[in-house]
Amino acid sequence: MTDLILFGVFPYIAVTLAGFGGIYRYASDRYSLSSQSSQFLESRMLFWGTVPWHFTIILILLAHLLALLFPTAWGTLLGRPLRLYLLEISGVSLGLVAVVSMLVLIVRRAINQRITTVTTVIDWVLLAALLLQVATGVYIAVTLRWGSLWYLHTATPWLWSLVKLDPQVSYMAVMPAVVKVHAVNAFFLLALLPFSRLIHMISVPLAYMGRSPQVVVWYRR
């Protein structure tokens, strides 16, 4: 029953919250669709946290997405041991960088009183969930080797069964606890999307491409 709730019901709840919550937030307060940068309060640690975080997490998510959308091609890519080794090493390296950069961002908010003042409970929840996600991902990559390969035969068919509205929870029910936490936490992050700074992921400032150039006048001696 627990597996059915976690892997057959909760994903749909998360997607529903993300979809309708995101639409409501855009309709009611579209100008809040940003990460609400605190760079003017502190920038050095922000740079060393956000820059590596965004580069690594984009590559990690891209690898997950490609394996999901093109499982046959992904399996062919990993058909040679050398390519499999290189991908596994790259994944662990990117994951470690993501963990460190997320720790930098958490420490930054914890030690800087001005930033802590403007940090909400949902911010801490989001940071904790993001850290849990990348930390469990690294743990899985190190302890349950060849995850990029067995992902094709477990998570991919489970996710596609959700898309087909026929959830096959048996794929995830037999997985180790850390894999289950990683999967459930991914949908938890999706559910947080409309209620947190994570909403800036869907904000694409296309209007800026057609606006007139901004004139900046510097006043210097």
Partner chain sequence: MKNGWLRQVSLLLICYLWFCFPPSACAADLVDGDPQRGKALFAGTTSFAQGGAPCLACHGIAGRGMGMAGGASFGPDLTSIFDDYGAEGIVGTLDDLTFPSMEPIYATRPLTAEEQADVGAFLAKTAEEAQLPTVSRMTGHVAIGLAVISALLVVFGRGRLQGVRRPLVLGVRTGKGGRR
Contents of the next structure:
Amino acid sequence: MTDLILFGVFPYIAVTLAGFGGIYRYASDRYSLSSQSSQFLESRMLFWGTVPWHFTIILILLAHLLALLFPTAWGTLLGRPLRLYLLEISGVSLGLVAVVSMLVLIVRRAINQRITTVTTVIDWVLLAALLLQVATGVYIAVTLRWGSLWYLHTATPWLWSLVKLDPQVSYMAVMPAVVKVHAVNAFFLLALLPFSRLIHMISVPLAYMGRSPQVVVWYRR
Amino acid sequence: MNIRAQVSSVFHLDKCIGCHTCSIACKNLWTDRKGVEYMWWNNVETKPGTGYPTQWENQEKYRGGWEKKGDRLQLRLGGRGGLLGNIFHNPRLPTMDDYYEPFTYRYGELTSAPAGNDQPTARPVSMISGRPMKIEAGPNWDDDLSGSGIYAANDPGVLQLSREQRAQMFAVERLVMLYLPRICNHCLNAACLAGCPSGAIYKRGEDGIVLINQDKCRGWRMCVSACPYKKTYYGWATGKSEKCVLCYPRLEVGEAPACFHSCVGRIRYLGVLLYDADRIEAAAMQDDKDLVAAQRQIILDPFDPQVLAAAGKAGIAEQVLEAAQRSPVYLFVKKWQIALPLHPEFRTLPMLFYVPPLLPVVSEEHLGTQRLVDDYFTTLENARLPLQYLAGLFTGGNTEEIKAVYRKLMAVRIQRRRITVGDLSESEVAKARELGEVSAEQIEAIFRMTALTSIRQRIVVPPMLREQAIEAGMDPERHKQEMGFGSRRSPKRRW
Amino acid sequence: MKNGWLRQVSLLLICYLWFCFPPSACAADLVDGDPQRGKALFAGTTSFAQGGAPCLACHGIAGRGMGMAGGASFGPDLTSIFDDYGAEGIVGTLDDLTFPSMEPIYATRPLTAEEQADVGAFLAKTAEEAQLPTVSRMTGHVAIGLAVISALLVVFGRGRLQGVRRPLVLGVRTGKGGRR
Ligand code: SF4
Ligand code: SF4
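Could you switch over to the form predicted in complex with its partner chain, since the one displayed so far is the form predicted alone?
Now the complete complex, all chains and molecules, led by this one.
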């Protein structure tokens, strides 16, 4: 029953929250569609937090996404033991860096008085959830080897079953507790997206690469 | 030819008394909210000095403005890819410590302290964290050369001078200063705009005012780094960048911007300039020394029938062209050529011009008082404020350009002295006019515009024609009894 | 791919056989198994016909050619499973993978008879080999990864603006920087 709620029902709740919450926030409060930067108040320590955090977490997320969207190709890629091992080593290294940089970010927010004044409760919830996510991720990668391969045959079919509106909870039900926590927390983070600074993920300014250097706006043209 | 109109300004530095009334007018109107306390969209610096933020002119550190890369211009901050690659941590962002941490005092403690042996004190507290703090800097910390051993001595312009020039400049009886009021220059080739990853910054086509769309701004802070004048600021409480808006709501109803209106020294002139937008990039590509001339060149003559016809075709209204013809800025910048842009070598084509100050350059100390030197013609070479320093400020290092301006300003002074004091011969005046390449009539015109104008002559706000513009896009009848157009939200973050 | 067509034909054959005799009906014979093929199946180089997860995703093994990747740890190590289970046991197990955490994967994606034989043959061969000290070696390799990332970070972080006013004022006061 618990498994059904956690892996069969909660994901849908999270996606619904993310979707409708996101639309609501986009429509009603476009002003706040960003992550409020505190670099102006403290820059040095931020570098050692935010830069490794973003680059490592993007790569890690990308790997999760590729294994979800292109399972066959991913399986072929990891079909050679050497490649599998290299990927796992890289993953663990990236994950460890992510954990450390998240710790840096958390400590910075906690000890710098300027930063604490611009920190909200939801910021703390988010930071805690992110730390939990990367910490469990690294723990899984280290103790339950090789995650990059069994993910394909457990998480991928489970997630696809969710997409097909036919949740196959059994895949996750047999998993160790830490994997369950990782999976549920992932959907919790998704649910948090429109209600926290995580929303800045949707404002990647790729259009900048193509726009003209000067922008002139007219009332009447 | 692609003609556009630009509301631009001239600040006459000989007239500035450094009273900061302008800054206060601006602060009261725009930046008295939480998160923007430290911002001074208008600030008045003492030169030599490090300014606000500290050493803002040092682009080795701040990397603002443009640089030439082969045959094109690139932000000194880096190319687009590099800029996006640095989006998680802006490599060149000045922090609050480079401006100052805003503070207040616990005044209440002065009256509420219990009786005791000591005087009660009001401790300074940070306006950010609310905790007691040690004040290390404040607005105009180096005002009037205070702390000159640290600040004036480390003015980036001063650091470029030779050792002898510095020694001469800092000799006690010679040390001199000038005030430099600064607002956003509403540049033609704005670097803040080019650096904005979200595309939130734009230039208004009708009047050239550069604004940040607060709903589109995502707080990447690249504009803060890219603007070489450090005239966009990051609002730490809202996560948005803000900048001088040239009081466009005031302009739209025909009023002067608050700092212009309140200026005690009446140093500020405002008017429309017509320019050729197709030649912006070419002008910004010139060598440092030719930038002033190139910028002057793309400013067009509002009396030229050809220009008027092309402007009409470009959709510039008759009334605006008429305002351009009355523009005092056109006279100073193009006709008399005595107003210069600040740091043209940043290549943003700033549209705020300065008449450089004559007094600190050609005065001398005599029996304990300051007076003008008698020998007008040789003083420029060993001016009290080295010409290289002034050239570094206003002409991209071109001393000939700055000399030309000073010869004109001196001719004005000499001719007026002959008229009012009468102790100079006509031949001396004629020689001054010849050197300065100005006519007697021009001198009188300059004199009148400098000293005897009314606010309507100094500040010629073009009709903005907003009503027509709005009516063209929406039907006012449908919005009857509403408070303005659309809903209004306070700039507050909840998440 | 000299005998590519051979593979195709044999695959077809397997499918045909599987249709006629569902896998559980025919227990495979290890003697027929090809350990080379079994290894490929174990590591996932060749996928299981029904799409089951390759054994290496979870099970460690000290087979030659697996290298460091032989250190999987989700499930028990299979290096010496042959000694414990024997040929009969192995075949029986491979035929019916009903361990709790494996059931959801293999219940609908069983191994074909031939695959069982191949994997079984491979497991029979590895029994002689010794376990690798995976964890300590892995630690070393992760440390290299961390060093590389840190080096990249340091390079990326060089030359960033580190404050202007404070260093200037401090420098002048202590006579170290700035100019008097
Ligand atoms: S002065 Fe700075 S903020 Fe103003 S338009 Fe120019 S580059 Fe932009
Ligand atoms: S109000 Fe005018 S005179 Fe006073 S400081 Fe400002 S610009 Fe100078």
